[in-house]
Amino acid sequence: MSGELIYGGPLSERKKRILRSIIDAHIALGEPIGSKYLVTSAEIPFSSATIRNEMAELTEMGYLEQPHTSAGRVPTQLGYRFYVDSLMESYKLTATEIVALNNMLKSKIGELDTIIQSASKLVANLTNYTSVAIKASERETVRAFSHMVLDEHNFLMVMKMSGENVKTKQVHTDIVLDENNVSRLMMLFNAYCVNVTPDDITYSTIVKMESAMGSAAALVSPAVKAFYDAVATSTDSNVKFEGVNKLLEYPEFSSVDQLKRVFSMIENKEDFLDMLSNSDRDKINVFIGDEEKRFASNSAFIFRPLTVDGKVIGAIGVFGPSRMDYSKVISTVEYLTQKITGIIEGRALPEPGDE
């Protein structure tokens, strides 16, 4: 019979039920789960012999492994992945948890950096895992252009930025300036260069602007360079962790080698920013074990990007052992990110007890 089994192959409903019960129990207890426990505590309507046979086949298929010579089994990376994708039941946040989340959101409205970090801290407390707050880097754009002619070869390009600050760049040109030419140039910049990044300014756009300037086309190139310089700098991205000490509570991270790898991961924050930039921006992202080579084999990382107007502005995530309570973590992170997005977009604020 074992020769017919396929590693990671399809599962019968009975195997699915047994696998889900084993993983649920292992998440709760942190110990290998045997058939006796499933019969007495998991309310599985199968005999011990049937359960043992199914557990043996699930082991051969790669969903379970036997860490010791005892009959107990623990999930493998494949088992956890199948559980998250197909077996996990949705966790329903309690009224107390919802009130705590909503109160935090109400107290931090209008402060993006603070609200992401505070949300991350609360997630760490609610889940008892290490949480991660990620703020994406943001390139400013120009909301409006104006100018001031300084002399016949220099003018000041005044740019009101998306972050409400004002930047100025002195532009030098070999041609003699007059007020009309510079005014016309700024009209073109307000038409083509407002709320865009340098990547959006194509060669054809520059040609159109030069054509519209006629005999004063030489003004376009130095002005475009000044625009590039103004928007080239980005606000700093950052990654902050809350509850790192909580990792010490889990035996999975008790060895020196595992702790070294975890702290090395925490120090290399660029990996988290890279994951954010390559993530599925419209849903929860779940990485288990070495599916993501940056992490330890017995760990998991869950995060949800914060997306506003199609743009990723940050993320809230949770890092912990591979036997983490996926259902609760996913529900908590999903609830928070949806609420934060709603606040930023100006939708109704959360009310206590609101689900």
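We call the rigid core whatever largest set of C-alpha positions still superposes within 1.5 Å between the two forms. Positions refer to the first chain, counted from 1. Please read all numbers here as calculations on a predicted model, not as lab measurements. First, how it differs from the form predicted together with the DNA.
- The Cα shift for Val171 between the two forms, taken after rigid core superposition, is 2 angstroms or larger.
- For Asp151, a C-alpha deviation of 2 angstroms or more is recorded between the two forms after rigid-core alignment.
- For Asn285, the Cα coordinates differ by under 2 angstroms between the two forms after the core has been superposed.
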Second form
Protein chains: 2
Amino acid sequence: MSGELIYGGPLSERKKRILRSIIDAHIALGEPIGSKYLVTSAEIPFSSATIRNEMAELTEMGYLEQPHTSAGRVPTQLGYRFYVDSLMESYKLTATEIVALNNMLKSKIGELDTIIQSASKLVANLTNYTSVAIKASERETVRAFSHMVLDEHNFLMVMKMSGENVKTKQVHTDIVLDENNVSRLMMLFNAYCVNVTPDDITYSTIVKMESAMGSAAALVSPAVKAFYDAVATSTDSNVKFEGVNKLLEYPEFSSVDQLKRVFSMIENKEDFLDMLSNSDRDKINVFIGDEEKRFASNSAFIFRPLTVDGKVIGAIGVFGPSRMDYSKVISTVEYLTQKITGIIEGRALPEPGDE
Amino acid sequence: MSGELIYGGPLSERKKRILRSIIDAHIALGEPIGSKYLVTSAEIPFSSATIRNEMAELTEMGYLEQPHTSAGRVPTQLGYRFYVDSLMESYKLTATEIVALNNMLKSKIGELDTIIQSASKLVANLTNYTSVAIKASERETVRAFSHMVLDEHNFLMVMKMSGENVKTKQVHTDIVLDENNVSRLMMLFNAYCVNVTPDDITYSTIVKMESAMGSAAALVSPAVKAFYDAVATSTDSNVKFEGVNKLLEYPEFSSVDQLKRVFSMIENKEDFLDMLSNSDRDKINVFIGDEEKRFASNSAFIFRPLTVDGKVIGAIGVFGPSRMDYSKVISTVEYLTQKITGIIEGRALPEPGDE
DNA sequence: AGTTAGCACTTGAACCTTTTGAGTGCTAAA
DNA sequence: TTTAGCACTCAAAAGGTTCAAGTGCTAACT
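For comparison with the form predicted alone, please write out the form predicted together with the DNA.
Every component of the complex follows; first up is the chain already shown.
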């Protein structure tokens, strides 16, 4: 009875070594691993009988399980968790990989949306798993309005948002515009609609603005709509997947039933946002699917939030089978998010050689 | 020997009726249809033996085929084609469906990109197939530049594009901005970069602009980059899918192999753009997959280009199994595209009751 | 006590055979 | 021209056998 069920408990060095070998092998092969394999290929210096004893105990402790009596062992969720937290060796990105990452970063500097997405694409290609790009945006308000008249019937409403960004909306009206009435309108917006959430726009505000505009009252309504759109759409964060078809390559998802489960999970983007908000904002998070939760079994989700000034603005992650190449994925995601936050916060461009 | 292989050839009324019943039934059930079914459920007033004879001829003529000797008949690509072109009854949208479509259209008026996408979502939900939203954009140029200073280090570059739209790009520089130097910069752009494609920007233009800017020469480079981005990204059209997971529900895609094929097709967005450019711009196009072409077998793609002033600006379509509910899909897509072009061309909003 | 060789046991996967039944094509009669 | 009837075909389902991987346990060994 040397085994106890306390997580991260007293595992002998030998048990750790065996556990790690089993998980490494399972990640690479995708099949249950038996004692014989460990002796021959993983070069554990003990007989298969000894290893079997150890494996039996690891099973009892909850780190491994058997699909059926006569099969090898497969890591449990707990097993993977322990592996990720304590056993795994960290993967060193190769020079080629670093170059690819840096090139991408360089060419995309400037636009947050696109940088997150291209990073996500790159991650999907480098890791060969499905990658996830999350842009979380909190409820923004407008800090200042300005405008630009485009032609007789269209003007551009420019809104400096409470974040660092600027939004523009094109507004069309049937009445004839001039610099004069549009700038009056914007003064009204600056008076009534600064730091205001969509719910704060009351009908009486609209009436006030309309009466203040006099003959150009018809301008108010489309402008308010544009304003509303800008504030409202800023709240819906989005989640995008890249390389979903890569999931098809992994045997664990090769039955249609499982595919359905995984796809319906991917469909449910809120779940990913939930996970993001329940996450640790300063490090890599690893969710490993287990049977009971909403999370599809034998799948895992690894991601790293992107923060600016302590606020979570999004995340980059990877979704795949739970037998994932954790160390490689973690290194890749870590590297990218580090660099991206660096760029966002205005630090120097990444140097080809630095690491 | 009454049958000939000429497409749309001399099919007796009875043959047509049988063919239509088979295709209808196959669309509904997804299984091969046998003579017995036609007698009992489709109420064809002949004995199964007679029907078998007719079916044998239809098979010889290429409209039907048998998965194996002892199975019922399944429509061939030619069969579907004939069905779509001549046999199908057109589906009447229900009142509920029309209301759903109209509501969506009303709420989204104004932004072409979003209207195409929401329309696509709606189509996916109404038809229960995967829908496709294509935004085709030809190579645009800038017709006029203007600007807006945001703060000391940032200004907004506003570009009226050769289409009807306006693009804005935020430009950041390290030197201090003022109204004066930015407006001078924009005058230069208006002089050098109007109606210019990305390839026309030569190094000498940049040098000229830089020397004209004098001490504010550092402004030129980031602004040119912003300009370049605006013209360059306007060329990459995009194809977006909605409800991909619906494919999983159809038994024809229930083997992993077939899923792989379909997904790799979906991955290849160029193919869809190709189909768009090879399409008839004024009507619904129906591509029915056959064995040999790049198109995945037993799948079909129905779409309708969106045109404004004779130019194709995108398309809305549906991708699904070749046993698709053609009439419903066609009606839905047709209705939506009609309304959308109406809106784009500035005609009245859709009335709840009109059709 | 820890390790290992050996062996009986379990069990899914692979393969083969049989059965079943849906559906056909053809012939001969109406 | 239509239809009843029947022999025939063939995939899918059901059942059975073999195979081999892998285990757990016992007894012997260090």
